[in-house]
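Next up: just one chain, as structure tokens, the form predicted on its own.
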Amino acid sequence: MKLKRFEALSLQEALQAVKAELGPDAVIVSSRRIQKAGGLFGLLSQSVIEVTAAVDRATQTPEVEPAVTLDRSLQALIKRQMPVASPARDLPKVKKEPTFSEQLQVASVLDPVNQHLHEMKEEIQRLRESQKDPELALGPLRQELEGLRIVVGEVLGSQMHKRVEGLPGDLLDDYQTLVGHGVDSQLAHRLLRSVVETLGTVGMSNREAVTSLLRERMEDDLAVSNPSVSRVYGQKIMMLVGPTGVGKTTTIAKLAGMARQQDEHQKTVLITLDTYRVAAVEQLRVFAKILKIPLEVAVSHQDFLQCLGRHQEADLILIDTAGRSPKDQTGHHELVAMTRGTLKIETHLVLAAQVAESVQMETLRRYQSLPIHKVIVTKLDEASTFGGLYNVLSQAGIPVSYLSAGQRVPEDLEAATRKRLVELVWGDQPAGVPAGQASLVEVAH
């Protein structure tokens, strides 16, 4: 008995090697597909077919029909390679046993199918691994996008540098100042080009006119809205939404205190939906007691509607909501349901000024389905630059209603103006809200 192992790229090639060396009397013992290592660290490895065949030359006689023995081995091999398909159904029926050349023809048909099935198994395995760890699939894509972003950024930066060098007068200094404060380079260049197109190169010598027009152009990119809390305009329902830690509860207290100082006879009601934090409810309870206004706690949407029903005569209803995680789809759907009813609820998104520009943009994206009517910017006193905030507000186009800084209620809250926002970008005045009213209570952010 002679036993030998053959390796080839396909089953057909392996059977031809068996026939060439062992003859048509050979019996296929086993076959399998293996990964053949090659190159440095196996980087050039490839998939091959390994066939083990045997032949007994001592007992072989001319009367023996070797094709039958080899055919039976081949039929067993086909069943192992293609468990789904039925060889008896797929292959044509013949009355006589197939010859070795016919077996080779069958192998030439089955080998591409086996190769395709092997590739499918490998792809399924890769998909299963990527489901267990999404980073396996997303990691290379992120790296490719990051590389593309860097390349595009370098190209744009080179082009922008050439365009900036062509700015007349002292506009190059203005450009560097704006970019240094966090204003987007393309946005800063567009503003300065607008100034040049309006004043002309001759007008660049008038520094006061240049500065005034530049700030005017910056103000034109911003939208503000001063939502009066006076009862003269009828009942107003304001809901504050936003991530955890941006100062929604403190801002609610400041709004209530502002309404109280503007009109002490105005009836204001506080409603909190933030039952996830016990401290938030107790903090609002202290504010409500000092301001002598009622506080309602709503656990569900139905409780919320009942609270509104009990205070239909209220002039101002301020609603505090819980900070939501991006993955909290249930909580987000609850907020959407509250804003989609028949009641006219004015939704204010609270953004913290010291948060990175990318985080602020992501927050806007997450809450845009509510929808967002206005923006309140808080914690101005904790931010060092405001160029990123200017980029976000100019791009979003949502009106800014209030600016908040400091711990005093209610005077550390002011109605937003375009001029004030531009002053923050240039760093003309401290970020804190100017004092001028009596403080009702000192609070922590």
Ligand SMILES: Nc1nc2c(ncn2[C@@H]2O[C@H](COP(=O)(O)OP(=O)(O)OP(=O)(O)O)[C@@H](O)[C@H]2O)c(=O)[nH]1
Contents of the next structure:
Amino acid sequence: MKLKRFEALSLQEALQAVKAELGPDAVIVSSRRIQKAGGLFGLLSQSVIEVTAAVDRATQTPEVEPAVTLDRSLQALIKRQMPVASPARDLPKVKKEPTFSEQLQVASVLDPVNQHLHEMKEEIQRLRESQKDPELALGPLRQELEGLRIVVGEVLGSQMHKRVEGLPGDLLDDYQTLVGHGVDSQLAHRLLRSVVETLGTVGMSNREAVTSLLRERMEDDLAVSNPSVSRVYGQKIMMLVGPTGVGKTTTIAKLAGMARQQDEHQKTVLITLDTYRVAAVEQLRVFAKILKIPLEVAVSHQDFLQCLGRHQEADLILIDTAGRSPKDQTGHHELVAMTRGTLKIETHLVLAAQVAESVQMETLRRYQSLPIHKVIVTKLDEASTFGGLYNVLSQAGIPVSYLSAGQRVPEDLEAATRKRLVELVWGDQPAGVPAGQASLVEVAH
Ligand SMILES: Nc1nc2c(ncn2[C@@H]2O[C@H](COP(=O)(O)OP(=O)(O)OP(=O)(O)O)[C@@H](O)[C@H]2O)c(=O)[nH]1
Ligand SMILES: [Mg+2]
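Same protein, different condition: the form predicted on its own was shown, now please give the form predicted in complex with the ligand.
Now the full complex is given, and it begins with the chain already shown.
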């Protein structure tokens, strides 16, 4: 390890000298501004920057934590600045040290700022010593300070971003794509780091291996589970719950149609608890009529239990519920009571893909009391990016059962797969389900 001290009029000049003498692997151990005596009898002093730099000749890698030590007031300024101007606030902490050229870039902006602050401090001192009203002179100084605050914030923001960009190889592109598609930046970074850790530096050059491992890791974060709608597995009771208009009733019709396509002898029964709106019952009645399956309307908990009792021979019972506003506590409590009392019911929470991530998280939180066994995602065709959905699903950990991507009954419903969900995040395929045979029911709303 070689340590050397450099002096120059500006930090930028000092760093150039460090680079010229110690090479690009040098790290800055400290830097400070000092008053240097000079001229006749040392009477003419001037302010210079003293930089201490180190380089490890043997390994060319620094052992010392590199740090650009800044003027105290600038440090305080940066500290205050960080929570305010933090374009990279969500970015993960990456343990990659800044390179020499990065330090140089920061220094080239921060040094004039540092110098400016120094002058401002002297100006304030002069004001204190003078008898003038300090408020009159402080106005312009405050304005200058605000300008500096913005500059420092921008520089720090861009440098922090570069650190994340320091991910090896093509991973920076992957990171940007994922975050651009709405994947949480911390989550994207964790995924990419895990790929780097598994493949190592050598493996990272194999682009195919990187892509496939990254997708595999993303799939690992998701859970899917398709209920086997088949007579072989005994009676299945599925209840669809969720906010208003997310597609519960349409999905019930799709599930009934899908079951019919799979096995025309399967006995399916529809029960609706949605007596909240007259039109809701009529909507399901139309589907039931076309599919030629019975529809029961349950107006109370007692009624509901009787309906279930009457259809013990049915292979599949699909229960539609009313979409409730978040404020409708009574309706929600009724639903909780019904699902708790009947253990066989599998509850599927329906989420619409185009809805904001924060709203979906809130919906999940609200329906936690039911409990929720599966999630159905609808309206994939109306969403443009799926990163937010990926954040929600990976965080919730609830298996996804079905995906719906259109209004056609039943074609626009597919069993969820982790592969498909990850493909959606990357924007590989259009969200719509590929057109199959003719619609069982053409839905007109
Ligand atoms: N684009 C698109 N529209 C859908 C999808 N699923 C349902 N819809 C439409 O969304 C609208 C609302 O669907 P419903 O099935 O009535 O929704 P709901 O959740 O039962 O609504 P409420 O009973 O009022 O809570 C209808 O126009 C459906 O055709 C889908 O996957 N994609
Ligand atoms: Mg409905």
